[in-house]
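Here's a solo chain for you in structure tokens, the form predicted on its own.
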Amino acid sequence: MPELPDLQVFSRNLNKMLSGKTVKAITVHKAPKLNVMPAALQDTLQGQKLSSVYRDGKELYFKFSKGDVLALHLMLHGKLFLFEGKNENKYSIIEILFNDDTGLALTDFQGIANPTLNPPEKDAPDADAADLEYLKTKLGKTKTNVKTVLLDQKIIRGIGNAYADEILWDARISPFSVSNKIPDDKVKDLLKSIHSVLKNAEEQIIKSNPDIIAGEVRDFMLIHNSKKKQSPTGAEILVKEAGRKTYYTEEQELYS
């Protein structure tokens, strides 16, 4: 699934190659989970000029010239394609045609890739904007292991999988320790942690892939990497499975 330096990248494109086109129309293949009629979203789309291209979370958001907003969650498998004319994609969940008859495609083998019109405002931050503070506080709050709080959209928006194993072993936490049992000291660097992470990540898709919009790149990660078996510092990588894998080194401390 993409994550924050993914989709960081994919909206900084998308804005480069689309922002100022107008809509010439909306359709939808498949998209179950849309929370307006199709045809409403036509209605509502149609003839609005796309204003800009932003992340927000895990999602791309594309705002259009009434202030209406489109959000595209990609989900696991989700992926964006620009066309000329006519949309030959297969798995479309919906493309956007612009009046200069190019178009951008959202397409989904599994079908579960979500467009949502007009999404509510979501309380937790962006984890390239939370503060120590609100750190502290969430995880001073729960007994959950701390890889389980990073991942939780409801608290903190934007980390996943791969980026909670690369965040957490830069700031030698091991996945595993008890949130609320987290030093004080460990808490700031987890903080400083998620924040060069994700940024040098950002930066690392960007040289090797400038103008990616789908698809992810994974082969600067230093621990989160199936073709590594030591990290930087000479310590054996190890895996557990349980649902999703979990990529660490005995160089993290356990806290519980």
Given for the second form:
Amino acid sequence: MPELPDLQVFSRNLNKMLSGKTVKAITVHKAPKLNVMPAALQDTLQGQKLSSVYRDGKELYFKFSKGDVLALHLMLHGKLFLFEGKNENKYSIIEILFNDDTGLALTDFQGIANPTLNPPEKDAPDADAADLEYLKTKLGKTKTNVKTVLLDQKIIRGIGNAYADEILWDARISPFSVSNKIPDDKVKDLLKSIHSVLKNAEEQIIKSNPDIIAGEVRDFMLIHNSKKKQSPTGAEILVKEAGRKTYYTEEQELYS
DNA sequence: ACGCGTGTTACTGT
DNA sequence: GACAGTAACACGCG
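Could you drop in the structure for the form predicted in complex with the DNA? We only have the form predicted on its own so far.
Full complex below, order starting with the chain above.
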């Protein structure tokens, strides 16, 4: 369930806690989508020092001293746990044991969180880094509603269902707006909101959960929040059910 | 106690 | 081919 701001905070905390440690062993418990054989993964990473941990799109990247990267995608329910000695966590996907006998385990009861060794570089910019020209061009090319575009990881990476709603409310654009009908100055607002909503969320999470490495924090959400009935400016919050839920208000302009 | 929720892929239908 | 809609993964949490 974690989204970009959560992952950003996890990555910073993991970087602080783990970088500098050397890999003693990798154990693959259940990772049918892993792109290499478990033995090859172990061979590659064993003995390498963890140089840094960072976020890339919705994945956590663990970069090692020889340049290899292990990417972890948490999907809906992936959770990270630190352990000492032996990993006792249920639903383990993969675990990394370090030379000092501490380790990191990725778990997922659904079994869909997945590791990738040396993932190919992605074309789509991260939400943090997307610029206005790019966004204008991409939106101009599609008739899909704008929320679908924000969620499309091939266009812009890192935004999930909940933050898409927060961002669109912040920009006062209806999630059902037709992408190529949104005027340029509104696209500018949208980009501003992408950056500010995500940044603000990250700050809120750090403030309330400075050491978090798993789970999610969303009680500060203004619109995508089932506990709230009204937006901060007093409009009734509406909910549209379509697989994932979309929360919005009539304050948001519909371009169509 | 039971309903809600998150991402991705794969597939059907228009 | 573009786009919409749906199911599946299967449990933790409040």
